[in-house]
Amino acid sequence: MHAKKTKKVLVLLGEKNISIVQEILDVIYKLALKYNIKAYLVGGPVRDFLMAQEKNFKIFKDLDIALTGYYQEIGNELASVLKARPIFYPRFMTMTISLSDFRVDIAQTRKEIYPQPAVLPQVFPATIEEDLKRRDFTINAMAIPLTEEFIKNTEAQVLDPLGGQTDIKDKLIRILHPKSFIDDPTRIFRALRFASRLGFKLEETTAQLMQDAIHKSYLTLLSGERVFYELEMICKEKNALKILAELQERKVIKKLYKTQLPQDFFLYASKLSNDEKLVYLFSFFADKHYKHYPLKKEFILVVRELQKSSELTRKLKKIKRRSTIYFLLKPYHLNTLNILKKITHGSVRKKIVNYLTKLKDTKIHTTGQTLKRYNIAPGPSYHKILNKILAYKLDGKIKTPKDEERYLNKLLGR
């Protein structure tokens, strides 16, 4: 079975055919039969399937599967079929298979215990009903058993013990128990993200409990890694700025970073890509509030350059010579300059664009080897001489290799 399935699934992957989902679900269903366990489609994919006007597998961007046993064995076999590398998280009884732009998450059906607020839970094997009850919102607490009828004809039997379908109809985000935002404060971010994406509103009690959790600073108990992940996910949303504005309105930004975003943040951030939005957002926060976050060095560098960009723009306004612009901007990271290009205007923006499109790639023919032939001893003077030649070329005073040679002789007094 596996050799035949492998070839077929990989062809479908290459074609990005919607049948890839059907093929993967079929493999999981047959593996579940082999191991004599139950398999379920759960969480967001079920919600999206139920909300879709046309019930087919085209809507799935990923798959979230719950198994009543043998999740590691089935995960390994599926990965083998898909020629992919599985990543296991034994502490949480989950595993992931990533396929270019598609992902399959497989987990043991489980229940959770939170030893204290805002820490990751302890998990234990459980029934599918218990598994659904541990989830974040009713709209994400539904399951569809994998059956031939569902896989072949999308005829779904929905397990919905908490009223998710009713809340979808009423367009409500509702938590499952009163301590939900205390156990896991990242649900505050997710509630607002889902509400914005789906056009839903927070159910009244949910909204009150959320505000209470924010007021009591449970968010500050979260690890930097978890907060950063949630902000990263928000910046990928179509309505990212609307969600960030609501986080600000609900005092989430104030609680975490002891500041408020200025109104022009939302104006300028609207011009940026998802990744740029995130960097620009952090440029408004003091280092001490995120020093324990898992940030790459490049990310921190760009944030710090953006924090000092007002000084750069003041200097850019005053200078005109192309060589001066070049040497002023050369030390800056290209990501910083690409952001500034989008959020500045007038002469400052023109100078940044000119640097990015023309000046930064200017080269000269004179090299260190050239200077050696002139019997100049290697040292700091090399850098100084080469920069002078480059400046002359940037300013249009020399154009050809012969011009460079003449100017070099002039510099050396020859």
Contents of the next structure:
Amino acid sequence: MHAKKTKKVLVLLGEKNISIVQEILDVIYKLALKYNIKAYLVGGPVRDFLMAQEKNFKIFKDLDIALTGYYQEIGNELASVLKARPIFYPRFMTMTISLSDFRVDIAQTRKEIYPQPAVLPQVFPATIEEDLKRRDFTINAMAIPLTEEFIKNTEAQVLDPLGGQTDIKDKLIRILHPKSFIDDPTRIFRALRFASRLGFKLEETTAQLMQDAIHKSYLTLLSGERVFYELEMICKEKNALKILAELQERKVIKKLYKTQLPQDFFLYASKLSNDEKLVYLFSFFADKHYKHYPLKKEFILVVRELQKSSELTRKLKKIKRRSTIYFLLKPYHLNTLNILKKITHGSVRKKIVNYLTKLKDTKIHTTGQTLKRYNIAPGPSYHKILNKILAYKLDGKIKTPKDEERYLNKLLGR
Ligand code: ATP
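Given the form predicted on its own above, I would also like to look at the protein as it appears in the form predicted together with adenosine-5'-triphosphate (ATP).
Full complex below, order starting with the chain above.
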């Protein structure tokens, strides 16, 4: 593709234009011919393509490509065509190219060996058939070879050695072998996530083996990072709360966090955004159960503040003065207050809303410079005086800069 065409690709990708996805597939197809290897569309996109009423490339949220060789070379060439920076994960023989709201994942076809339950597998190059066998569920274990017929006319010859198409028809989530949930317990979360998203049921043996793996605590062997990622992905789903309720019912929450989410959780969480749901969820878990998770400082701060929020709401109920509300709420992170605003009622909620929409942005004209001009020695008293003026202003006792000056003189006994 020459420069002009590349530019077109980048501009149009933002709108996920059908022909652009088609062009990316075409580039990969031609690179596969050049390197004399086979390229396949695999995983989620194949599932979504087969489930779509209308067969076109618009349905692809991402592209998931498996290559029988040269994934690094082809990945690099595609990235340079797309003028994007590729990220390689050599340990897993994969690479990713991220464009504004679209992602292309490219991987070497591979098989996996799990040295122990719940740890990341060792991977080895393998055939496409072996690659499909290492996957999570039959509906995610199909491939479409990139051919001219597919790229031009969406005519797909589906590689489906494990019966994914039948399970799509029967609306079933089915694992590929009995040890699947033991090898990788994140599949417990994934199974419930896909079942809920697609309106599918767990196939009977799959459901039994899942309960068995939960009962035997394999989940607790997962790294915190992996559990957190799964919960984050769940909170992004439209049916997030249904999935969390199911995790609770199946005792996943209890195994991991030794607790039960209260009924209220589901009611309140329904008012929150995806990110807020996740942080609110963690506020029900004791620190010690996720202390090894690599969580952002800000996330932990909001969790801790939410955990202590009943004390805050008790105090808020009792106070009326605007300045008191201001100084009580000021130390809190805005994300905490935005959550509390949505999950509290009556006067408490009103006070939080008032703080967020008006009080927090109240400014005074008096500054440290003003105090210097009054010959006050710089020190902790500055903070005290400025806060007194701010409190007076919040409470409506002074309005203009002149009022502030008068009050300052009064404060200083001048
Ligand atoms: P989504 O629509 O949520 O993106 P997806 O199927 O594309 O769904 P990914 O998490 O992007 O999901 O994974 C891509 C593919 O990799 C899956 O379809 C599946 O074949 C395989 N896969 C992902 N995670 C696992 C896992 N834990 N065990 C086995 N195979 C997995």
